[in-house]
Structures are given as C-alpha cells and as structure tokens.
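In structure tokens, one chain follows: the form predicted on its own.
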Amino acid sequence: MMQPLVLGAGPAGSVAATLLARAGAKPVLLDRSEHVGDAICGGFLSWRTVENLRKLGCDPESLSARQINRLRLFARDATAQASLPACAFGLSRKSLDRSLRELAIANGAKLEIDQAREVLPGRIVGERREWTSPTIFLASGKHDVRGERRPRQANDPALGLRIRVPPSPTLETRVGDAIELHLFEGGYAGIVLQEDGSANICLALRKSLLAEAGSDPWSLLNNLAAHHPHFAQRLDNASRDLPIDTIGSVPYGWIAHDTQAGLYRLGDQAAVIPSLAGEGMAIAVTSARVAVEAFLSGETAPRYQTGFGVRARRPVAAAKLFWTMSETASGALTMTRLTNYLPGIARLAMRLSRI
C-alpha cells in the first residue's frame, strides 16, 4: 500500500493520521509549519468532540483545559443563560494542535514540513519537492490550496478576527465556566476562558462592518463596545499593542457534496459550520474517523464526501439558521429572550447543531 498523504497538521489532519497510523497505513502528515501555532477558531470543544478526543487517547482535561457549563447569550442589554447538556472545555489551538499532532507522531505518522502549493490528482505540489500517493486526506483548515478553492459568492462575506484578553480576576468574575455569544447586528463573538485564564474572543463578522471601520479592526472592537456594554467590559483588560488575527472570506454555510477520486475532504473542507455553533472541531474529529474508515474499508472519497455532506447537512443547517437570525437585532432579542424564559429551547438548538 502507498502512503497515504495527509495535507495539514491541525484536528482533522492529525486525527486522520493518527487513524491510520494505528492501522498499519504509514501515512506522511504534511504541514507548513515546524511550529504549531494559535488557530483562530475551535477554542470550544463540546461534549461530543470531548467524548471522541478521550476514545482517542487526548484527554482535554489533562492539558489543563477549563470547564465550561453553560452557555450564556448577549443582545444589547438582553442576556440570558442555559446550562450545556454535558460539560464542555475551552483549550487554546495551540495546545490541542501540538497534544493531536505528538498523538500521530507517537502512533507512527511521518511528520514532513512543506508549504503546499497546489492539490492535484495523485500528488501536492509543495515549495521543498513534489509528493505522490493515489491517497490523499485534504485537512488544510479554512485555508484553501490551489486546485481546490471553495466557492466563495458571498456579496458581504464573513471574516473571522480573534484576539486574546490576558487572565484577569474581573474576566474569571465575568465570563467564569461559560461560552459566551454576544450577537451583534452583522455578526457575533465568542468568548471562552482557555487553559491559561487568558479569554478567547471570537469574531464572526461581515465585510461591511470592518469597512465601515475604516478597515482597522480595533476601531471595529471600540464601535462594537460603543454600543454593546457587555462586551466593552470583556474588553477591559484589552490592551491596543494586542494582537488581532484575522481571515478573509469564510463560506460558513458550505459543505461539500462530491471529490475527485482518491481525495477525503476534512474539517473545514469538508463542511464549514457556522462558529457560533462551537461544532467545528467535532466536525474536524468526526469527518477524520470517517474518512479513515472509508478508505480501510475500500469506499471511495467521492462515496464518502456525499455521505458526509448528507450527515453535515442538518447540523450546518440549523447553525446557520441560528446565525442568519442573530445577526439582525429583532432577532437577536427574540433569541435571547426566549432562551431567558426558555433554557431548553438553547438546548434543543445546541442538539440541533451537532454532528
């Protein structure tokens, strides 16, 4: 059996390979970088994705991940709180990514460092040489490579910003064991305590609104504060030197439905979930066993892509529709209001949007 290749290091990229490491495989783990780095998105990890990181052998709780056990949502002055069905945790990219990418290591995977140019059928072109396998795991998150773009046709689209509050005792006072969702009229943040106290805060937001910030995302931040008092005082310990991540054009909503022959989509490439959802590493998990399942068993990536896309549809959709409805004000409120008066309503759409 050639090696199958499998082309980013982050969840699903390092699931997949672990898989098939275990399996005999002997899979190449391609990635950009030597260095694991801070992803913006999936500082949330939810019950189910916690269920399946432990069967794999990454326990979050031992990378001194934080509980989180109730949701809790801001619209305006409006704010309301629902407890989590189960608990969840809140860890840093930074972390899961190096503990999954030591798991494939340890279980046999081959680390190789390349910037992928180009995905073509049978191989990756990279910077450092040419790599070949009739096999290959997509896993490159929501960057896209050459040969295999997503469709990106949003008139105002998403942009994901990401910037991290250092550990404060008014943060722990204020956010404590929740994941918090303050909606905004063209978009929302996340906010999660992580692993070192410091707060997580991400942003789903459309173009327009950075435009209309002059394009600096830190008058973007002091216009939302302006306006959003809740989220001014997440922002209190923010200072400006802070950094601010940022990335493009994110098709939330997207899932896709077929592949070329002898290519497995994953994670953000196989279905880009909206964030609010906290479901885009369960996701990552999720579509990596699949696959890897899929291709023991003889199935092939066109077989498996339809049949993720179909088992993706239902949880993309009814994030999405959440979102569609938290970025305008009316439905902000009404969304708050009804999970003020009627918890279970946040639970059944927190069971709607899983995978």
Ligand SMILES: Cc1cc2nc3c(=O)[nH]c(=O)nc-3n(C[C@H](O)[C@H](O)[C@H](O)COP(=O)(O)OP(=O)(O)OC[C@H]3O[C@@H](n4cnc5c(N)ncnc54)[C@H](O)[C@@H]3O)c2cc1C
Second form
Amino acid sequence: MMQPLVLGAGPAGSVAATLLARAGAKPVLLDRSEHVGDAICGGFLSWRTVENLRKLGCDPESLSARQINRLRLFARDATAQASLPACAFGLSRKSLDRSLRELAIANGAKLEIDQAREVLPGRIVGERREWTSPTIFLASGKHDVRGERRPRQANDPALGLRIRVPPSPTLETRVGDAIELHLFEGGYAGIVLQEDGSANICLALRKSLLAEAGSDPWSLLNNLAAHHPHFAQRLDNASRDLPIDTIGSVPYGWIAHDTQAGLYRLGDQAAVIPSLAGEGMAIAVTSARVAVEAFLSGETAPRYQTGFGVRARRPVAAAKLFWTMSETASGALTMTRLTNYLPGIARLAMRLSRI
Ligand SMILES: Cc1cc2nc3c(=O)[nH]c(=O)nc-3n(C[C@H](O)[C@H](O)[C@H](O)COP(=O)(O)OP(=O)(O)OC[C@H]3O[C@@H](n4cnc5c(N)ncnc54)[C@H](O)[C@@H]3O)c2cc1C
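Same protein, the form predicted in complex with this ligand this time rather than the form predicted on its own?
Every component of the complex follows; first up is the chain already shown.
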C-alpha cells in the first residue's frame, strides 16, 4: 500500500493520521507549521467530541480541561440557562491540537512540514517539494488550498474574532461551568473558561459590523459592550493591549457532497457547521474516523463523501437555523425566552445540532 498523505495537522488530520498509523498504513502528516498554533475557536468540546476523543485514547480531563455543564444565553437584558445533555469541556486549541499531533506521531505517523500551495489529483504541490500518493486526506480546515476552494457567500460573509481575557475571581463567578452565548444583531460571542482559567471569548459575526466599527476590532467590542451589559462585564478585566485574532469569510453551512477519486475531505473541508453549535471539532473527529474506515475497507472517496455529506445534513441545517434566528434581535429574544420557560427545548436543539 502506498503511504497515504494527510494534509493538515488540526484535529481532523491528526485523528486520521493516528487511525491510519494504527492500521499500519504509515501515513505522512503534512502541516505548514512545526509549532502548534492556537487556532481561532470557541474551545468548547461538546460531549460528542469528548466521547470520540476518549475512544481514541485522548481524554480532555488529563489535559486539565474545564468541565462545562450548562448553557447560558443572553439577548440584551434577557438571560436564560439550561443544563447540557451531557458534560462538555473547555480547552484551548493549542493544548488539544498539540496532544492530538503527539498522538499521531506516537502511533507512527510521519510529520512533515511544508506549506501546500495546490492540491491536484494524486499530488500536493508544496513550497518545499511535491508529495504524491493515490490517497490524500484533505484536512486543511479553515484554509482553502488552490485546486480545492470552497464557495463563499458574496454578501456580507461571516468572520471570526477571538480574545483571551486573563483569569480572575470575577470571571470564575460570572462564567463558571457554563458555555455562554451572548446574542446580538449580526452575530454572537461564545465564552468558555479554559484550562488556565482564562476566558476564551470568540465571536462570529457579519463583516459589515466590523466595517461599521471602522475595521477596528476593539471599537467593535466597545460598541457591543455599550449595548449588551452582560457582555461588557465579561470584558471588565480585558486590557486594551490584549491581541484580537481574526479570521475572514467562514463558509458556514457548506457541505461537500462529492469529491474526486482518491481525495477524502475531512473536518471543515467536509462540512462547516455554524460555530454557534460548538460541533465543528466533533465533525472533524467523526469525519476522520469514517473516512479512514472507508479507505481501509476499499470504499471510494466519492462514496464516502456522499455518505458523510448526508450524515452532516441534519446537524448543519439545525445549526444554520439557530444561527439565522440568533442573528436578529427578535429571534435572539425568542430563543432566550423559550430556553427560560422550556429548557427542554434548548436541550433538544443542542441534540439536533450534534453529528
Ligand atoms: C469563530 C469560530 C468559533 C468556533 N468555535 C468552535 C467551538 O467552540 N467548538 C467546536 O467544536 N468547533 C468550533 N469551531 C469550529 C472548529 O474550529 C473547526 O470545525 C475545526 O477547527 C476543524 O478542524 P480541522 O482539523 O478540519 O481544521 P483546522 O483546525 O483549521 O486545522 C487545519 C490544519 O491544517 C493546516 N493547514 C492549513 N492550510 C495548510 C496548507 N496550505 N499547507 C499545510 N498545512 C495547512 C493548519 O496549519 C492546521 O493545522 C469554531 C469555528 C469558528 C470559525
């Protein structure tokens, strides 16, 4: 068997490389960076993500991840709370990605550092050299590689912003063991405490909101804080020197229903679930497992892709519906009030948006 190539050592790629290595397929895992970065992400590991990681031998608790037991919603002055269907965790992506990359290497995957410029049938054109194999697992995540671009919404695309607020007793009291969703017109902010007690504040919003704030992320946060008192409280300890990371144009809702022979698309390259659901990493890990099983059993890449596309349809559609509702003032209020009076509905919504 010729060594399969896995492009991208994020959660999807590292999990695929681990499973391929365990099956004796000697994968080459390619990433553009030797150092594991801290990807822009809410850092919320859903119970489904955790279940999958544990099966693989990676327990978030051993990485000191924080337990998350409740969902808290905010829409202007309205608030609501519901318990999660099962325990979830808050963990920085740096810690998770490092541990998964180490797991892949420990199982025998060969890590190579190169920036892919183009993906062509049976080969990856890197900056350092060309890599060839009849089997490629495409796991470049948020980033598209030439030859395999995903379509973007021309009109007011969604973008991601992330700021880390240092640990403090006030944050502990206010956020505690909750995943908080602060809903505002045109987007939301998700807040989770991570292993060191810092608050990961991650926003997904329409580009026009940033443009209205003069393309200055701090002005945008100040504008939001001025209208959303609970959000403002979470920023109390945030020095204006803290860096804000951004990522542009996320193709929320996109699903790959087809692919070319020999190219298995994983993670965000298979389906991009709106981040409000906190299920992107579960999709990454699940798609990696299903694709590797398909490859090992001789199932073609197009067949795997069509099957996985069908499987991703319900959670992605559910998350898209909640994201669309939450983006309007009336939708956000309705969601928050419903959660307040009927927390069971919120739990059903959470279940519907799991892979
Ligand atoms: C704002 C926001 C908040 C989110 N919050 C959550 C959350 O709380 N919970 C959750 O479960 N999901 C969340 N998600 C989704 C989650 O981040 C993704 O679904 C997940 O990271 C996908 O994993 P992946 O392995 O497919 O890709 P990635 O994590 O993007 O990893 C891709 C890897 O490929 C490498 N790479 C990329 N391009 C190249 C190249 N050309 N050459 C070589 N290497 C390359 C990168 O260095 C990286 O290591 C969020 C997403 C956004 C945008």
